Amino acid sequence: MMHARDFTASGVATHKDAGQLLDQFCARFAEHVTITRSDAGARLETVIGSADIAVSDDRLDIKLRCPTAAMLFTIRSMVVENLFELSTGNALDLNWADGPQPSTIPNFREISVVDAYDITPHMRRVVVATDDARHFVEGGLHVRLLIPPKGREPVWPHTEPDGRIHWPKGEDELTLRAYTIRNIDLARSQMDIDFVVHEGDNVPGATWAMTARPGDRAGLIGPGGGGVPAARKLILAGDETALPAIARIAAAMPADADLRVFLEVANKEEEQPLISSTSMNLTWLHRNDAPAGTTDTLERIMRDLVPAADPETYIWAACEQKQARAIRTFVKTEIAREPGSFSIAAYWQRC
């Protein structure tokens, strides 16, 4: 049902093989959103809105619907960027009924570092300030962090007429990574973003967190992704990459909620306090010497608990990609949980 507050957009994309393009598009998002296929096309449903895409010959008719203008921008840019990325060369032509998009990105906010410190040996918190912290309260738990080159004045992105985001290149190129906002302090207009600190050749987010100093500038696009589930009975499971999201969900639960939490971390030193109004049942799972992403502990817990859980219990899990796929296959296919009663996400991929 459409409400008066809904924001909508309609567009037409032409491509020499529109059907194949839609198949590829749906395959890319199959693990992240609810997709319903039909002879006419596909419907994608997320926590921030929906996209209906009808296919005919060389044409995709796109209809988007979201509760806010910022969410509409997020859905539109997601659809646009992925369609162009999946198409061959410049073979895709995309036009929107409401004409060229504004050059400013409505859900972009600049941030500045206030403080940075270690919570545990492998978890570092960066406290950032923004002139609009309230913007991040609703619409999802996650943001895209835009890290400018060290020592250069940031050049922020803007939108192209077809809805794509124009990213600065060359010496001004930004580094993008997805993170979860752990806490929002509206009184101070500050937010906490937690980073898993690990070794590797391609860890720009962790490197930024380790070297962040008060006054350093960065950008955020969002919020987006999954939000706090509306259910009052929940099972939450994840590794350290999911800990900030689980902590945020736990903090949002009312006193009468039934909350069971399973967190896999390296060892006891990586445990940290979780605050909630409800008396949650929290279990820490230690890998000890096992590398992250190599155990099946979370999958085994899901196989034990989910079949016996009340149908009203919402199942939420986030972890390494291979583990997340195994859990999703079990919940969605093997025991055929009702759509909308679970969310299983891959937060990272082990190389």
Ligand SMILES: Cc1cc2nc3c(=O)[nH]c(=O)nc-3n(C[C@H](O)[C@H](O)[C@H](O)COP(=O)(O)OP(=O)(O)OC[C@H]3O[C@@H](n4cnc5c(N)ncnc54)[C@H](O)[C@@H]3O)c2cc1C
Contents of the next structure:
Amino acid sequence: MMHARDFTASGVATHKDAGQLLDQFCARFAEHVTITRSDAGARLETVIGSADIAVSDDRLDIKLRCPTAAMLFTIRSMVVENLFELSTGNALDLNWADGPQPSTIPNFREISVVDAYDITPHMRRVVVATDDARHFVEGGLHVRLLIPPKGREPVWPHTEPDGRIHWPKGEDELTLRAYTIRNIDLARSQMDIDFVVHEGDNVPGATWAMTARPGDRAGLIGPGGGGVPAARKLILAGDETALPAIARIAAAMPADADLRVFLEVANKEEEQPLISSTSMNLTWLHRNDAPAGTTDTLERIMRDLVPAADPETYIWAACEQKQARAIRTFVKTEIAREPGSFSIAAYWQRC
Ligand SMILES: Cc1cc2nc3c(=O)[nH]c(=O)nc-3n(C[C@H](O)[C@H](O)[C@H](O)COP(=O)(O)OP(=O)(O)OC[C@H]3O[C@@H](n4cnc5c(N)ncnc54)[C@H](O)[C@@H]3O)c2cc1C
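Structure of the form predicted together with the ligand, given the form predicted on its own:
Let's see the whole complex now, leading with the same chain.
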């Protein structure tokens, strides 16, 4: 895709087993991005940009290209963090040609809680204020929520010259969870994040939402992850965790879009109105007594609908990991849908 301006970065990583490191790196991302391997190395294409990695002897030459500076930061962090993680035991030296990184994370913003209330029995909305709501409009629907320890002055992360993020440790350690920005109110510089209030003894994300009080501070890194698909015909399927993303995609669709939505929720009380300019075909699927992440309803619907859908129909699904894997195997492997015509994501893992 051509962009008015591309943001690029190039770096060199040296490592004793550079070839093996690249193999492991590609294996880790095989499920999530498009990877083209060659004798010279690998090309990774993601929704936010590309990484070309050439391998020779003990070095990896890395070239990143993205449409925005924030996306470049995200992809660089992703490459760097994973290379360091995979190279444990074997020293990795990594230098970027464009000099030291800025010490602050460009897509980090501090937020403070304005309000919190239940929108259904198991979905709680937290309204947060930021001095830069416009920042969250473009570049993806999702954020990483950085939850500081209760009762302490938050210490936020910063970047190291090799591109790694330095995360506070010990008493200042942050808890990270992925969420979706449900609504953005530019006039008030506020945003809504809707949290599933789920069971579990240690559930930092859900607990943060349940205990959020006006003035509480937290951090957001993003936006990132998937955005609104460019298609006019879509099948969207997901559970409660995907409801905020599906609601935003539906709201962004033009009047002539053809939208079929399948939302699996606990019961009728968890249904929410979805707003769209198009007359979407919306089906609520009730789990009734079954716990979240234990049904195969979404997979069965995909098996019924997707083979008959025309090639222009974009398939989007997000749900529990096991369900998402079953849907991805069906769409990607069993019926071999064209790459780029679907996005199937695990939003949480049932343990
Ligand atoms: C891109 C993306 C966007 C997301 N957007 C949202 C969003 O807008 N709203 C939202 O609520 N979630 C969203 N999620 C899912 C959310 O990140 C996970 O549910 C997360 O695990 C919640 O963290 P926690 O600290 O509450 O629980 P964790 O500490 O992660 O897990 C603790 C226990 O709770 C269980 N658990 C976790 N989530 C659920 C659940 N939903 N239902 C039942 N049991 C669960 C786990 O299996 C585990 O046993 C999103 C995830 C991704 C990847």
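None of these values were measured; they are calculated from a predicted model. Rigid core here is just the name for the largest C-alpha set that superposes within 1.5 Å across the two forms. Residue numbers count along the first chain shown, from 1.
> Hey, does Ala40 budge by 2 Å or more at the Cα between these two forms once the core is superposed?
After core superposition, the displacement of the Ala40 C-alpha between these two forms reaches the 2 Å mark, so yes.
> If the two forms are fitted on the core, does Ser56 show a Cα displacement reaching 2 angstroms between these two forms?
Comparing the forms between these two forms, which are aligned on their rigid core, Ser56 does shift its C-alpha by 2 Å or more.
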